[in-house]
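The chain below stands alone and is given as structure tokens, in the form predicted alone.
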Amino acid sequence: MGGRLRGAVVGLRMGRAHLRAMLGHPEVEVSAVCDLNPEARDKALEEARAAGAEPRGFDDWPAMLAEAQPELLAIATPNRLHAAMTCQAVAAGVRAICCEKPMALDLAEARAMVRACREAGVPLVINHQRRVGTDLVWLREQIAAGALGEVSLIRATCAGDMLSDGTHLIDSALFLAGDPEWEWVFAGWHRDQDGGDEVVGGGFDKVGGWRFGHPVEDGLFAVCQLAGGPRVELLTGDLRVPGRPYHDLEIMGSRGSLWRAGDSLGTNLFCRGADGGWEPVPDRPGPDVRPAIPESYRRLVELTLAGGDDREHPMGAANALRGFELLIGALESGRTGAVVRPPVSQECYPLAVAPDPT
């Protein structure tokens, strides 16, 4: 099959970032747009006709599968639409994905749409977009190099819920420590469920303990060993380090430690001076140098059109789906009060499970 991937995005709030990303690419050409908002419909719509496209809008998820017969889609729904969203373009005859984190609401779903991808034979990446950042990159090679030494913590905080926020904070931390499995997590959560059900909390603001239209914490901490190396701590919400920004990150090692503060398009990488306090790392790239979506659609382009394997993209399923284990172990031992351990066997979304009686 030859010529440019047909490229399509459902869901336009994130989805816009994605949308871009395909303008961009030149093998890729964009032939529909879906959200249920007519609003955003016509503002992705207008951004396309203005790059010199000329999509096809739809409010029909369906209608777009049958009608546009994408070939690359992006998938920028609300969480819980993700796996269903992604069997369903399998099906359809889609060759390859790009969904957006977190990849299900649960792990029967997460893994129902890896199998369901890797027996097509569809690439599937998520969108933890960090991993080819360049900062994130960059760090990496310095831990691997050993320039911290032996990295014995690695500490992640972020504002937000962990399905929905903390699953960057894993797969970031995953990623630096270059991948590794996991051997066991200890968890502790609270949530306030005042004022809030399923109905109003099904927006992007949380609302009484309901986010998205599913129960989410307002705190959690946790901490996780990885197999051969470093220990990780997981922040979120009004657990998180105070002060810190949204997606932080700081590497301890016996030589020194690093800080990734935040997404800012300007400093923020710092490390330990000799007085103990942070300065800034000098002469390294900013998360801006090469912008991580486009990046990571370049790769996915290519790899689809030379029939690969999305295991050969940094983000592909079987990194994601590892990440996506602990964050549900995490929770699950938040829920139970004990270490959990790969495999994980509760495979419901702990916070929409009873509370363990013991």
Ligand SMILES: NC(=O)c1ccc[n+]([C@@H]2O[C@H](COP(=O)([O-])OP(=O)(O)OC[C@H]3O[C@@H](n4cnc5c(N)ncnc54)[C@H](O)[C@@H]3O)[C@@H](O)[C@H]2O)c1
The other form holds:
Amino acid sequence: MGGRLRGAVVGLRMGRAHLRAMLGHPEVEVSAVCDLNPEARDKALEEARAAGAEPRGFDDWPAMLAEAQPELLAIATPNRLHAAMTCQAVAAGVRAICCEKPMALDLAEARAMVRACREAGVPLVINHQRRVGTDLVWLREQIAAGALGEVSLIRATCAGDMLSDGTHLIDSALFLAGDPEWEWVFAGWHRDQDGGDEVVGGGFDKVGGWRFGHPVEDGLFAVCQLAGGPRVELLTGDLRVPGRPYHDLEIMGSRGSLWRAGDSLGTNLFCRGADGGWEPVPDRPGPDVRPAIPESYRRLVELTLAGGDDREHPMGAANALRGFELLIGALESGRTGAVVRPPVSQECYPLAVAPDPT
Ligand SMILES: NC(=O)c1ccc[n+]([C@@H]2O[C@H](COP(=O)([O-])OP(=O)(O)OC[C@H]3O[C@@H](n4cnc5c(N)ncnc54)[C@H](O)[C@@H]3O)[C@@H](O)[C@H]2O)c1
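Next block, the form predicted in complex with this ligand, ref. the form predicted alone:
Now the full complex is given, and it begins with the chain already shown.
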């Protein structure tokens, strides 16, 4: 490996986790941080300086691209900005991008950002970080080794909406199943608070049926058939499985079941014992022995310096786009009441499509 990458982060709330991962990487020199909010910017600058870096602070994103010329870029701004910022960064000459989930608001944007990165040879990863966390890697290994026999169902549930939260569930379910193609999805969702066209709600705040400046649903259920593999059931928002924690995954096979009871750092992996009850999984590696976001950056930096491709990264754009198409397919199925199969032809965000006048 040779050379260092000039790193930069735009959007400095969740972006602080990206900043921390870059600051801890020996091949990355953090040279710029950018946020419209001066307080967020100052906190990030303070953290970077405490770690021995001397980045410049920007409030103007195009100015940061032009003046700091980042090579490794983290995009952690609200969802509606991800695709445009990715394409602008590619045009400005970045060498690698880690963009927050969801990758975009609609399929037209998602396909365009993946195309722009591919054409420019820029590896793009989407921050579904659980893919490189200890839990999911261990679970995927168990499934692949046949520990559960034939897996017929993965049930995934969490609070929140599909774009911001369900995207993680879909991504995890596809990862556990070995990243197969999907055959069809059938879903229903409801949005009780339609606050009209006024863009409201930022970050975690859902206001009037909006979040991050785009409409969101209150609850969704979906059933999806994976090619040659299990079915996936998704239950989110107020249709989630009651009592289950955030990002809960149950994997059912012919010889047994495994349950990841959310993101807890305590005991969160269980198997179904002989008496039919859940028992903690014995002899597994401790949770989060390998913090996921730094691990993702370790792989991204390595493949960037080696001239590699996003397909070499588990969180790479190819896997993310497959899951995003399924996410949009589920929302479109709920909108139309029909089964949706890939390739999904609805390129708009289904919640922003005007209802049929009939
Ligand atoms: N991977 C995860 O586990 C995870 C967790 C939380 C959030 N996220 C994602 O991270 C992203 C950000 O989430 P958040 O909770 O930090 O949101 P937030 O709204 O709290 O913060 C976004 C930040 O971006 C800044 N910003 C907005 N527009 C900007 C612009 N044009 N130029 C520069 N800065 C701008 C805002 O000032 C704000 O500080 C979202 O896409 C969200 O889905 C991912």
